[in-house]
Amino acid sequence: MLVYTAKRLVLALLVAFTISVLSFSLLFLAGDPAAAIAGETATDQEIERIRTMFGFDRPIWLQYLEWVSRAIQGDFGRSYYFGMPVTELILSRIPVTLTLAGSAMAFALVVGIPMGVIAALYPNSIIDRIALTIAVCGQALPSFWFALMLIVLFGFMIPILPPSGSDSWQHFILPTIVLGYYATPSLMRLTRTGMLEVLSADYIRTARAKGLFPRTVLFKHALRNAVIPVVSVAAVEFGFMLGGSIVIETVFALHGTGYLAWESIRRADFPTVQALILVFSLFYVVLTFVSDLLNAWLDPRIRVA
């Protein structure tokens, strides 16, 4: 297990290094950052002054080394628009995004995995058809449209939930349902497919023939092996919820990091955009690393693959 962990850790560090290079390069691939900061009406002298002020006239490799050395220490510079340290800005917004993503992921797991298990236990039945229909609707419905419909229904027609804001836990119910419902279909289908494959395996028939309780066969032997691909997909979905919740946060007026990313891109706040891209990407790297270790713990064969 230690050798497998070391290999995955080295791979994660290499991916993180590549991400840092790409996120820094995006600043220059989008055009001249000094001209973007100065604005369309700026003169050449003003643009040159800004280029010198922010150090854009230095070699790119030197700028990258300085930027990544500060980033390792948690210093991403100051926001051009908000006028405050980027680290403080992100830390002030990230609790909203973590709350939303965590509750949405819990919703998707609590709904998706049981639905997949029940659908696999009764294949081609009315229960299976209902579960598949819910999954298809979850992928077909645009998230912003679904969010607006819930706001109209439960915020105005049946006013039992607040339609926007983040002042209390009630404000997170509707966005949790919308964001979690989007991830539910993939978890449900993977669980269903895995359970159908595992339940027809020889070792499951042997466990039943030995007289084990059905609950033991289902949860200890079948579900543990069927859930392995679900862990990997759940890690990716959770990373998407952390970094890709910009639409949900905008619709429900949740001022998290997703909404901050939209604000920073619109206002050419490059230090904040760079930091958010790096932070969002590192979320994926860390979650993938954790999911690999969890899969190796669930299935020892992965460690020697």
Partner chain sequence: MAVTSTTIPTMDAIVGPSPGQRLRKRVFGHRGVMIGGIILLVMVLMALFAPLIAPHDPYTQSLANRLVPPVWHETGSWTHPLGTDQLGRDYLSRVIYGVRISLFIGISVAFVSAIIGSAMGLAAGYFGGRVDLVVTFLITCRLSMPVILVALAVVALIGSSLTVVVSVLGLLLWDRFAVVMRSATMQVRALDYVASARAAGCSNARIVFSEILPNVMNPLIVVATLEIANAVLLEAALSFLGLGVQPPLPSWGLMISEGKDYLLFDPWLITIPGLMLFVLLLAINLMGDGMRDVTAPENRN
Contents of the next structure:
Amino acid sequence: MLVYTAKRLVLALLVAFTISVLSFSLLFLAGDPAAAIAGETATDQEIERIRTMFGFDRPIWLQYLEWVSRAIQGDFGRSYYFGMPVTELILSRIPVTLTLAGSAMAFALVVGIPMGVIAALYPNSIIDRIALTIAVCGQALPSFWFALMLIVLFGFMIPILPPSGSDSWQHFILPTIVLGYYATPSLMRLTRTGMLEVLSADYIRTARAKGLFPRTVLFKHALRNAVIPVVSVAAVEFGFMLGGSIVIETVFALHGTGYLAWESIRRADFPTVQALILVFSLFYVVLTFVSDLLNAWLDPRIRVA
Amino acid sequence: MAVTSTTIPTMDAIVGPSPGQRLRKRVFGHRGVMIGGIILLVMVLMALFAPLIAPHDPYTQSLANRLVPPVWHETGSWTHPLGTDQLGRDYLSRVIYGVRISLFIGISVAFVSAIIGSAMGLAAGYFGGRVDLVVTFLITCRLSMPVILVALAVVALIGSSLTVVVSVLGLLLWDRFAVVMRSATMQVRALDYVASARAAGCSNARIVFSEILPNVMNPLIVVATLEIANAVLLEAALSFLGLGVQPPLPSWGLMISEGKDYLLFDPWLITIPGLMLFVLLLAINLMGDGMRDVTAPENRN
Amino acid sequence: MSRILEVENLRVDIPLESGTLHAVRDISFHVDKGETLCIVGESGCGKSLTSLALMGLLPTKAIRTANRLSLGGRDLKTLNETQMADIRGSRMAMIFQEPMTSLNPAYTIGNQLAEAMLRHRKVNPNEARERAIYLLEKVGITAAASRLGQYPHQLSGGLRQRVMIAMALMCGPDMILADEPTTALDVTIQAQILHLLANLQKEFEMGLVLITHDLGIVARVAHRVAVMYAGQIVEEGTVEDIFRRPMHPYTQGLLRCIPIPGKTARGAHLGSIPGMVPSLIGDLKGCAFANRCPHAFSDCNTTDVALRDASGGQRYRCLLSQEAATQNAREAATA
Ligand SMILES: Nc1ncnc2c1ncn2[C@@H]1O[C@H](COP(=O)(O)OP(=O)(O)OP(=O)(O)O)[C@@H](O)[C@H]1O
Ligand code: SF4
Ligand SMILES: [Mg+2]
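Which structure goes with the form predicted in complex with the partner chain, now that we have seen the form predicted alone?
What follows is the whole complex; the chain from before opens it.
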């Protein structure tokens, strides 16, 4: 387990490094960031001034080193638009996004896993079909459109929920459903296939041959093994949810990091965009790292090797 | 040894229907593939013959005829069956032209990313060792970057246009191709005839193209189908956020974005393109899932 | 001798697209206290389904019918699933063929050993643990106490099968069903495990149904033998009778495939008899073995064959008279 953890950690660090390079260099894709900041109407002199002011005239690798060494210390520079430290800005927005993604994940797990289990217990039954239909529709539903429809429905036609904003917990209900629904199908399908596979395993027959209660067979022997792959996918989905939060937060005007990303992209606020890409990616790296460990811990074949 | 005739199985029981027959039967017997296929066919015809089907020009504005409701409203009329938008453009025509954009982007993105991803996956699966390590690492890196955020940032920097959207998404969505092709290639590579081709001294390129590629086509097609859906969805999201296809092009995502200011009083402006998107995505997904069942029935359920 | 297990006219039918598969066709047998019944027969003849039918563990689509199915005088036919579960692992336990996959990889040996006892008996975890250690030692596992904390993947196949045996014994069952418990193991370990099983069975005076391919083992551990072919019992009798005087041409064929008793190689497998097993779908006409039988005559294809009694309680399913059959057996032995 120790060797395993160490290996995973090295991999995670390598990925983090690569991503920091990528997210830094991404902004030079446009060619000249100084021109982009200055805007279309700027004169050559103005652009030149901005270039020296932000240090864009120095070699790129030097800029990267400086950026990354500051970033490690938690300093991502100042936001061009908001005029405050990027770190502070992001930290102030993170709770909203984490609340949203967390509750959406909980929603997806609470809906997806039981539905997957039931679908696997009664394959081809009505429940299985309903679950499958929900899954297929979920994959085809554009989240921003679904969000708008829910806003029309519950924000205005049957006005029981606030349509936008992030002031109270009620504001999180609709976004949670939209974002959670998005992750439900894959969790459900995975639980279903996992359960079907596990239920036909020899050790389930052994458990039944011992005369164990059906619930013991189901929860202790089957589910435990079936959810192992679900755990890692749930972690991955959680990462995707953070990405998806950009769309959802924009539609619902939830002032989290996703909304911040959209705002700063529209305003060519480079330091904030760079920082956000790095933070989102690192979050994903950490998540997969944790889920790998969790997986190993759930599976004694890896844990006790 | 006495052999009686009663127990000898018939020829049919041994040979059964040919693989081709069986595949055809599975394709046509599979409801998902059928429904998805029919919808998709209609969509493709709509895209191809948009100028013939559309009742009006999708770009002609008519400020006098702004926000005409669809025909099922009391005030609607058959001149504009789906009404008009905030600039008085015929909504039906825009919706019909919109399928062109979605399909064009979906297919070209899948094409670009299929080439990138398959090349990486094939190399990783075929050569293994260090090549595999590098490719796996690249896949991991790619997976950790949030697609929408990166796409938005890049599009915002380079400036949005159809080509930019296609290239950015194409460069981002290769991961699934690489993952699937890698494992499919590994499986095929382990098979006897590939080993014998290597033993016979065939060149790597020859083995990859004549022995391996034909045998990994099935998963490739399935992933490509699902990736088309993914690209269509992402284009719509980008356009919705204002950083995808630019006006006045009738992208469904963009239409929803333009219509959302009128969401309370003219909800059809967002309902109609949204439904179209949903139906198109549903059809592509049904095709993809169905094809997975059909080509690899043993993996089903 | 007290009867533990009595089976009369057990049938297992599996409805399939192409018709109903009659996997087990009206078989009847019994097992006494302290007795070992070996069921032998080719692959696919219905041995596993027979044992699963007794345990009530058939696949959901399979249909079980029987005139009589009783364990220690208790009628199993009328029990519902919950009542059946009360019996499984308690009065009747089963050992499966695949030790590598029959244990749950997520739980320790100790946990999996204890759970059956905690389910069926009023014991606390400590008592269950004591019993597990006692039985692990009984099945020849050293350092039993420390094994309890290990996971299945840390044990070899032979050890896992010993664990499976200990697990079956946890509640002190009257009856053990072992379905090819050694097929997946190395030849040397196979013999050890089977001897272990036979010894434990003697010691605890259980009934044992042992399904096996290994005629060498049958000769050594069985009291009685039932030979199955195409879902039917084609011959049944004491191990001495079956080996010395096989009446059914199929049994004779099986035995011809092993060398002279005494020199029988350990792990000798059923040899192959030329020909194909008839399809189990739909009804059979005439003798099921007719297409492979060296003694078949015209009636064999048309007349349904019932089990008939020979001397000494031996029964066989063949149209040939006892004299003719004995004659064939003698020829077969000298051939
Ligand atoms: N779940 C099932 N569905 C359909 N047919 C089945 C099923 N299980 C078993 N059968 C069929 O029933 C027959 C008897 O199977 P069974 O497993 O009892 O054979 P067996 O004597 O144990 O063979 P082996 O020595 O290979 O274990 C076989 O022809 C098999 O194909
Ligand atoms: S009944 Fe006929 S075919 Fe069947 S075993 Fe006896 S002799 Fe052979
Ligand atoms: Mg069997």
